[in-house]
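Here's a solo chain for you in structure tokens, the form predicted on its own.
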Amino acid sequence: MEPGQRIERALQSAVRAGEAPGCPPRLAAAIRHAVFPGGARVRPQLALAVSLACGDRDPVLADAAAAAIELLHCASLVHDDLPCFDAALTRRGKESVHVAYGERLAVLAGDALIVMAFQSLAAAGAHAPERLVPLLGTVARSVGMPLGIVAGQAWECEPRVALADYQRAKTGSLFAAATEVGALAAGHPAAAWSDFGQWLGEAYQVADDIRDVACDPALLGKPAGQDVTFCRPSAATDLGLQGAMAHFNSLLRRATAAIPDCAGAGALRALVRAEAERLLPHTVTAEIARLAA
């Protein structure tokens, strides 16, 4: 089964587990709206790619870990879109959860997705507690304090923040967790994979900053110009578009260099190249060059 199919199957299983008889139907619908259809699923794809590179010794656990990472990402998007943060009307090309279901259900859906991530991972890892414990710790660290995605969102509430600290927490932490859980699920140490995920995650955030300035909202699937509107830290603002592009390419080189020596290293390097083209296709880089001319 292809990684994408494995991810969708694991996500469907996790969501269905929360839809038992007696659950609030509108909350269940809001959760489905947040998860399906997905975006590129890059974080869970990364987790499975690392697991495969490490031998994929426990596919059930790897799938659950990948799904947990995606559920936490979806939760962060639901909360990011709320009126108290970005007040975004669209996400992934459709109405954001708070627009479709109201603010109260959006808050609860985000909360439920966080719990669902840990429930599904714990259920899948019951047969391998020696791997489950570090998996749960890794995932929790990537979303909580002091350096997880919650901290990254909180930096937007501070009067000033270093751009690298913001990007490392808001985006890099969950990417690092994706690479780490892929290794852990396969029975390999996580530490060797952390830098790969961290650098790739920071590159992803820089690309998002560039796209927020240079791309049409229809391409983004969400409103553009949000960083300037909400005075958020941005590589495009701090470095300019050309400087941000140079920084993006530098981070990609660091990510590629950080891939450990393994049988799947070539496939992982190909994944990095494909993500670079997906995030900033030639049409976008050409537009940046035109604007700078």
The other form holds:
Protein chains: 2
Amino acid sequence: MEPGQRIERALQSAVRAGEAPGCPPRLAAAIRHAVFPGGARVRPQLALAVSLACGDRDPVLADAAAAAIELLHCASLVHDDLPCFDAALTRRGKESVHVAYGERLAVLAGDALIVMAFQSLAAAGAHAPERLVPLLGTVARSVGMPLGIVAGQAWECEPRVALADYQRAKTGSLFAAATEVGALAAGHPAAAWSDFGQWLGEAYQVADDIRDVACDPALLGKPAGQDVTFCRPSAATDLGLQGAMAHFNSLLRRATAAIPDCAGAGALRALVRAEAERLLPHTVTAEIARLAA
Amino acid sequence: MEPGQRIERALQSAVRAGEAPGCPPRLAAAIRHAVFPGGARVRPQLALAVSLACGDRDPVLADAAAAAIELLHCASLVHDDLPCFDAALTRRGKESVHVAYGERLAVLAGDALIVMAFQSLAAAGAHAPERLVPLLGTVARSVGMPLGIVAGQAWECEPRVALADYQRAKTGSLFAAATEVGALAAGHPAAAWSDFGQWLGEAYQVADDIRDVACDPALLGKPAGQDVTFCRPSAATDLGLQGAMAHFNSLLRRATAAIPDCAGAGALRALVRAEAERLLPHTVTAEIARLAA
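One more: the block was the form predicted on its own; return the form predicted in complex with a further copy of the same chain.
Whole complex next, starting from this chain.
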């Protein structure tokens, strides 16, 4: 089965478990709206790519870990879009959850998705508790305090923040966790895989900053110009578009160099190249060149 | 060490782990505000009381499980108080988190507390993975979909709901989990302990409904009259104050009858009696009698 199919199947399984008889139907619908259809599923794709590069010795656990990472990403999107944060009306080309279901169900859907991530991971890892414990620790660290997604988001509420710290927590942490859980699920130590995910995550965030400035909303599937509107730390604001492009390319080189020596290293390098083209396709880089001229 | 001290120590340990260097200081402060000083800590007290009744064979795990239950309760309070839900200005006799730190940090503090609950439980259970897996499942079930706290809260967003279903999910589920994790941490099966927690939790919710109508805000430490204001399902609204009192007493009888036969059963019955007096003290029952007259 293709990694993309494995991811969707694991996500369907996790979401369906929450739709058992007795559940409140509107919250169930809001959760489904938040998870399906997905975006590029880049984090779980990364997790499975690393698991495959490490021999994919426990596909059930790898799929559940990849799905847990994606559920936590979806939770962060739902809460980021709330009126008190970005007040985003659209996400992935459709209404954001709070627009479609109201603010209360958006708060609850995010909460439920966080719980679902840990619940589905714990259930899938019951047969391998010695691997489950580090997996849970890695996933929790990437999303909680002091250095996970919620910490990254909270830096937006501080008077001062270093751009790199902010991006490392807000985006790098979950990418690092994606590579680490891929290794852990396959029975490999996680430490060697962290830098690869961390650099790729920072590159992803810089690309997002660039797209926020250089792209139109139809291409993004969400509003553009949000970083300036909300005075958020942004590589495009700090470094200018050309500087941000150079930083993006430098982060990609570091990510590629950080791929551990293994049988699947070639496939992972190809994944990085494909992601680079997907994140900043020719139309966008051409637009940046035009703006710079 | 007294159960109350064990609970505070475990909560301090969990919260402190999130305050490591590099954390965003305002989110750290908001989390601390949400957890300390606590209310009656009734759920973790219940968890430890059951663990003690079952022999308390793994106090470290019991303390962590009790703390996880309380962290999830605190998370639900922070999100319940948000402007889109109850818009409560006070909680536990001081400003609610969104009033003290703003709405964004209140959303993030709730999210961080949910993650912290699973993280601290996973860390404390690493030495006993065979007990950790059912503990995680029990805790997750009590707070997530389809029948946990978030589901209970979501029933407020549905056009129709049965009062018992709502109260079972919104309050009963976490009380049931408290009794179950106490048993599980001590190496006992959880099933026999679920009904005791469930009935006690429903009694607690009915008492809360009664206090919402019959108490003044200074006694509650939070606004009164919220159920009518927000058209929430309420035993006091459905049954009248006298009817709700009768229902409360009936639920307490069922809770007491559901205590499994064990060496600590007498202590648990005493705990139920003490809770009943704490929840609806003489001043409140006298007020209800006055209103009925």
